[in-house]
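Presented as structure tokens, the chain that follows is alone, the form predicted on its own.
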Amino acid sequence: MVKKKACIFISGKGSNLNNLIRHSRVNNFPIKISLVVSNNKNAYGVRYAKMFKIPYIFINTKRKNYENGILLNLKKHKISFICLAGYMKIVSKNLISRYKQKIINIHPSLLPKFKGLNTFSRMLKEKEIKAGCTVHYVNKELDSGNIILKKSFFIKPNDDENILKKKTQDLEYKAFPESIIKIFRKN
């Protein structure tokens, strides 16, 4: 199996990055993580890139033309697939059009409900009975691309934001790799 060269975009802890790296080390997993991009030079997740000797770059998204740096690095590393794993910036229309149907994101809600930020507090405020995560293709509208996979659980009366976050992350660690396998099984 020829693995697709993938890039993971992160902003924080990188627990999904770590999970994807570990999956990518399995022979029949369809991607090889060849680059990590972070918009946060203090992102803990970069330690996983260092630990597994994966090239990484920091992008200062406040600088003009920062996207050129991303595109040059994607080209340099021959990236053909991108995963957004806790990347807290909106991806530009230019990048989306260059990687059409090649960028996926994991979101901590059952889309189309609770797009954007603060999903857990909003779920509790709305007295939702179910929570979970959604893996979807990235398009030009926030958290609106075609859905690849959803995983859910019922919210218990004593669940708070921290518990919802932990339960959701546990599902994300299953949903993200399953989605990648599903995508490449079709191709």
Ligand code: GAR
Contents of the next structure:
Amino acid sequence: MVKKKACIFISGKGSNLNNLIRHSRVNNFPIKISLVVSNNKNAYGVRYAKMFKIPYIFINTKRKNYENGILLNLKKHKISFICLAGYMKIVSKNLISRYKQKIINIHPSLLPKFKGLNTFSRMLKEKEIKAGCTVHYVNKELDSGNIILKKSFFIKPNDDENILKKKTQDLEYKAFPESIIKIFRKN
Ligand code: GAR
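With the form predicted on its own already on screen, would you show the form predicted together with glycinamide ribonucleotide (GAR)?
Then the entire complex follows, led off by the chain already shown.
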């Protein structure tokens, strides 16, 4: 099987990156991670790229035309699929239209509920019954593209933000790889 060359965008801890790298090393997993992009020089997650000898680049989103560097590198590494794994920047319209239906994101809520930031505190405030994660295609509206897969759990009375985050991330480690398998099985 020929694996699609994928790029993972991160901003921080990179636990989803680590998980995806480990899955991608299994023979029949549909993608090979060929590039990591970080908008944060201090992102802990970059060490996973180093550990597994995956090329990585830093981008400074404050710079004008910073996207040219991304596009050049995506081309250089023949990237055909992009996963946003805790990437805390909005992806430009230009990149989205160049990679139409080829960019997916993982979000820590059951979309369409709780788009954007601070999902866990908002869920607690609104006394939600369920929490979870969603993997979706990225389009021009924030956290609004077609949904690929959701995983959920019931919120318990003692669940605080940290517990919700931990439970959500445990589900993310299943949802992200399952979504990728689902996408490429269809094609
Ligand atoms: C993940 O939980 C992901 O759902 C969230 O950031 C975390 C990154 O964790 N993404 C967003 O909030 C995007 N709006 P990680 O760096 O350990 O993978």
